[in-house]
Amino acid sequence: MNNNIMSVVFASDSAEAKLNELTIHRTTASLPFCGRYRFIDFTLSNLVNSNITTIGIITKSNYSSLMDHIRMGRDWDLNRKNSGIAVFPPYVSNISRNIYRGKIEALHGILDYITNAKEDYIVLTNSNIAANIDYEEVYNAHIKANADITMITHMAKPNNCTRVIVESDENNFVKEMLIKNTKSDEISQISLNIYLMKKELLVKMIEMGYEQGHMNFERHTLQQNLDKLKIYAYLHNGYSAIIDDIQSYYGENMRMLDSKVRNDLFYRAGKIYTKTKDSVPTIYREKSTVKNSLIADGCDINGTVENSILFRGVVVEEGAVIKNSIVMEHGIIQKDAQLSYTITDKNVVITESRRIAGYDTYPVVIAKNKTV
C-alpha cells in the first residue's frame, strides 16, 4: 500500500442549507446514516484502509458533534503518535478571525500543515460522500495517466444541489466541466468533489487562488484552467452517493436495505469503521414484527417495524407503528403512534396514537429532541 499520500478533509460544504433541521446540531460530518455511522467514518475509513494516516480535518460550524465521534482517532487506527488527525477550527491562520469563504481561503489557512508534512501526493475530499474507494487503484491510475489532478467520478443523476458534471475524451481526461444544480433524469459522469495530485502543484494552485482573491476551489481553480491542466476522470463503479439534501439523505438510507447495496458500500475495498459504543443487544418483545429493516443495538421493540432504519438506542412500544422511516439515536415512539415516510433525529419522542407521515419524495422531518 502506498504511504506517500495524505489527505485533507473537508467537514462541512454548502450542502447543509439544503438538510435543513438534520444540520443545525451538527456539522455535515457527523450526519448519522444507515443505523449507526456517520458520514467521516466512509471517508476516515478510505483513507486508512489506503494506508493513507496524514489527515487534516477542516471544520466551520457545528462540529462539537464531530470531535465527539473521531475522539483521537482511535477507532480508525489514527491515534498515533507520528501522522494522524489534525482538526482546524475554520479560521486558522486568519489575522480578522473571519470563517472562510471557501476551498480556497481554508486550504490557504493550514498551508504550512499541507508543506510540512512528509507525503508527496495529497487527495482533497468532501465528507458528505458515502463510497468505499481504494486510493491504492486511483494513485496507480493517477501514475499511469500522467495527469496532474485525478477527479473521482460516478455515474448518477443530478438533483437540485450543486453538481460538477464532467464530460472526459477517450483517454479519460477531463475536456469539459459544468458546474450545475439543475435537476435531471438523465444519467451523467458527476465528480464525487475527491481529487487526488501531487502535493506541490496544490501549494502553488492555492497560492495563486488566493492572490487573486478566488473562493471556488472546482469554479475558480479547475474549471477557469482546464485548457492548461490535465485532469483525469476516474470513475468509479461501485456504490456511491452525494448526500447534500433531505431527498437524498432519505433514498440512500432507504437503498441500505439492499444487501447487495449494502455490502457494496461496506465491505467493496475494506470495511467501514465507526466509533465503537458498549452497548446491549436489542430486545424483540412479545408482540413485536420487524419486516426488511435494519435495527442498531440497545433497541426495545413491541410494535412493528417495516423497511425501516433504527439507531442505537430506539424504543417502540406496543401497538406502535413505523414504516419507511429513519428514527436515530434514543428516539421514543410511544404506544399506538404511526409513523410514515418520516425522519426523526436523535431524542425525539412521538406521542401516544401520534400519526405522521410525508412522501417518499418528500419525507417529513423531525429536529433533535423534539417531541411531537
Given for the second form:
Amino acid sequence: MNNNIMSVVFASDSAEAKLNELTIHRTTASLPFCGRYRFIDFTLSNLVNSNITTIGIITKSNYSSLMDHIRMGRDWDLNRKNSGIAVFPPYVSNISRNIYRGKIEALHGILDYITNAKEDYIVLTNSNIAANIDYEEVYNAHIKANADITMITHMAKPNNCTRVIVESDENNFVKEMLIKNTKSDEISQISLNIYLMKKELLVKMIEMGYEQGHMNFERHTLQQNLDKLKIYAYLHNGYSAIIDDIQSYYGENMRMLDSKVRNDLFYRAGKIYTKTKDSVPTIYREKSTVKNSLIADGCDINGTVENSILFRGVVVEEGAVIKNSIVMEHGIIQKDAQLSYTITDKNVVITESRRIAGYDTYPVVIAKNKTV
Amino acid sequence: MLHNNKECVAMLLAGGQGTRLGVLTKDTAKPAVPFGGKYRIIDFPLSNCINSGIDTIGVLTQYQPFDLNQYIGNGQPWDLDRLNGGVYVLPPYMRGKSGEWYKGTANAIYQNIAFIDKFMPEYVLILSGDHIYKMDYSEMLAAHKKRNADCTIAVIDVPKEEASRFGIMNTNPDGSVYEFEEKPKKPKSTNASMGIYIFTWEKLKKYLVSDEEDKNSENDFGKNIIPNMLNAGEKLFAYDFKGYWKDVGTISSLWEANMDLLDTKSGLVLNDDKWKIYARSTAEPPHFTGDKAVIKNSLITEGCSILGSVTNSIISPSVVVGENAVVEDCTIMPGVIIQDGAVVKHSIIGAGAVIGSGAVVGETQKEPVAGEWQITVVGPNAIVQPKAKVPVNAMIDGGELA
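Next up, the form predicted in complex with its partner chain, please; the one we just looked at was the form predicted alone.
In what comes next, the whole complex appears, and the chain from above leads the way.
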C-alpha cells in the first residue's frame, strides 16, 4: 500500500449559499446524507481506505458541527500517533487580515503543515462529493501517465453551480477547461475538484499564486497554466455526485434507494465510516407500512413511509404518512401528519395532522429544531 | 503507583463453554454470541460497568477466545480504552514451571490475584458473561459499603415454581444471609442469586488462597467460596435487584430474551439515553425496505435488505430477507441470507448462515413444552439447501448440509 500521499480537505466552498437552510448551521462537509452519514465521511473513508492518513481539514465558517462530528478522528481510525487529522479553524493571518478568500490563500496559510509532512504527494479535495474512490488506483494512473497533476472527473450534467468542465485528448490529458455555472442536459466530463500531484509542485504553485494575489485555484492556477501543466483527467466510472444545491441534495439522496447505486457508494473500494451513536435497532410496530425506503437505526415506526429516507432516531407515529421525503435525525412526525417531497432538518417536529408538500423539483426544507 | 488505585475492579467470567447453546457456541465463547440485533451478550455487563463508573475490567477467557478477544479489542466501543485501567482479556497462563486451565470460577480469580493487586482495589465485583440485564453496580457497591459487608450478593425475586433451578439466598430481615442453598428441592425463599458478587478484596483473597489449598474443592464461588464464608461467620448480605434479568444459557432462554425486546411489558428496554448499551459498530448503511416488504413488531438493523415479510423477529445487521420469504418469531444473527420464498419460524439462525429459496425451517410454537420453547437452530455459516425442510427443535451445524 502506498504511504506517500497526504491530503488537504476543504470543508466549505462557495456554493454553500445555494443549500439555503441546510448550511446555515453547518459546512457542506457536515451536511447529513443517506440516513446516517455526513459528506466528510466519504472523503475521509476513501482516504483512509487508500492508506492516506495525514489529513488536514481547512474550515471557513460554521465549523463547530464538523468538529463535533470528527472529534479526534477515531471513527475513521485517524487517532494516530503518527499522522492523523489536523483541523484548521478559520484564522486571520497577519498579512491578509481577512479569512481566506480562496483555496490559494487557504493553502498558503497552512504551507508549513504541508511542507513539514513526510509525504511526497498530496490530494486536494472538496467535501461536497459522494463517491467511493480508490486513491491507490488514481495514484497508479498518475504515475503511469507521467502527469503533473491528476484531476478526478466524472460524466454528468452541469447544474447552476460552478462546474469545471474539461475536454481531454486521446491520452486523457486536459486540452480545455471551462468554468461555468449554466445548467445543461448534455452530459459533460466534469471535474470532481479532487487533485493529486507532487507536493513540491503544489507548494511552488501556491507560493507563486499568492505573490501574484491570485485566489482561485481552478481559474488562476490550473486554467491559466494549461499550456505548461500536464493535467491528466482520471475518469471515475462508479457512482459519484457533487452536491451543491437543494435539487442535487434531494436527488442524490433519492438515488440511494437504488441498491446498485447504494452498493457502489458504500462498498466499491472500501467501507464508509461515520461517527457511531450507539442507537438501538429500529422498531417496526403493528401499524407500520414501509415501502422502498432507507431507514437508519434508532427509529420507531408506526405509520406509513414510502420512497423516503429516515435518519437515526426518527419517530413516525400512528397514521402519519411520509412520502418521497428525507427526515433527518430525531425528527418526530406526529399522529396523522403528512409529508411529501419534504426535507426536514435535525430535530424537526411535525405536529398532529399537519400536511406539508413540495414538488420533486422543488422540495420544501424545514430548518433545524423547528416545530411545524 | 498511587494514582493507579481503583476503588473497585470488575472481573467478568467469560470462560464457560456454553454447551447448552450447542452449535451457536461451537466456535465462539458464549459472551460473544449475538443478541438483540446489534449486540453481543458481553455488551451488557461491559456497558453496565462503564455506566456504573467502573472502568477497570478483567475478562477471564478460556474457551474459544478469538472471537471474543477480537470483539473486545482495545475496549473503545465501551469507552474502555484508558491510559489507566480499561478492559483486559485474561486467559490462563504459565506461572514459573507450572500453569493450568481455570478449574472453576473461584480458581479463575485466584490465578489473577496479581492482576487485581496491581490496582490495589478495596472491592472486587464478580460478573458473569451470560446474563441480559441493566444494572447500576455503583448502587450495589454503596449498599456493600454502607453495611460494611464482606460479600454482597445480588438477588432477584423469582417465581416460586422456578426457585429450585437457582441458588437461593435465605436472609434475615436486615438482608444478611444466614443460609445459601444451591438448587434446593424445597426452597425456603425466592431470592435467587444472580451470580453477581461484590467482595471486600482482602477478605476474598484470603478465602481464595485457602480454597486453593483444599484439594477437594471445586473452586467455585457458589459451591465453595460463599458457603465457606458463611460458615466462618463473615458478613454476607443480599442486594435486591428489581428489573429485567435473564440468564441466556439455553437456546430457549436466549430466544425468549430476544423476544422480550419486542414485548413492552417485559421490562427490557434498550432505547434509554441514560443507560445505553454499547456495541462494536459494523459500519453499514441504513437498512432497505423493499416495495413488497411487510414488517410488523420487529427490530431491524443497519445494512439489512428486507424484501419479504418479517413478523415478531429480531434482525441483526446485513441480513437479507428475499422476496416472498417469511420470517416469524425468529432471531436472525448478522449476515444471514434468507433466499426468496423461504419460510423460517420460531428459529435462531446463526451468523452467516444461508437459508435456500423455498426452504422451510421450524414451525410455529404456541407454548413452551416443560418450560422450554422448541426452537429450531441453524448454526453459524450453515447452509440449508433450497426447498429443504428443517424440523422443529433440530440443530443444524455449520459446514453440514441440510
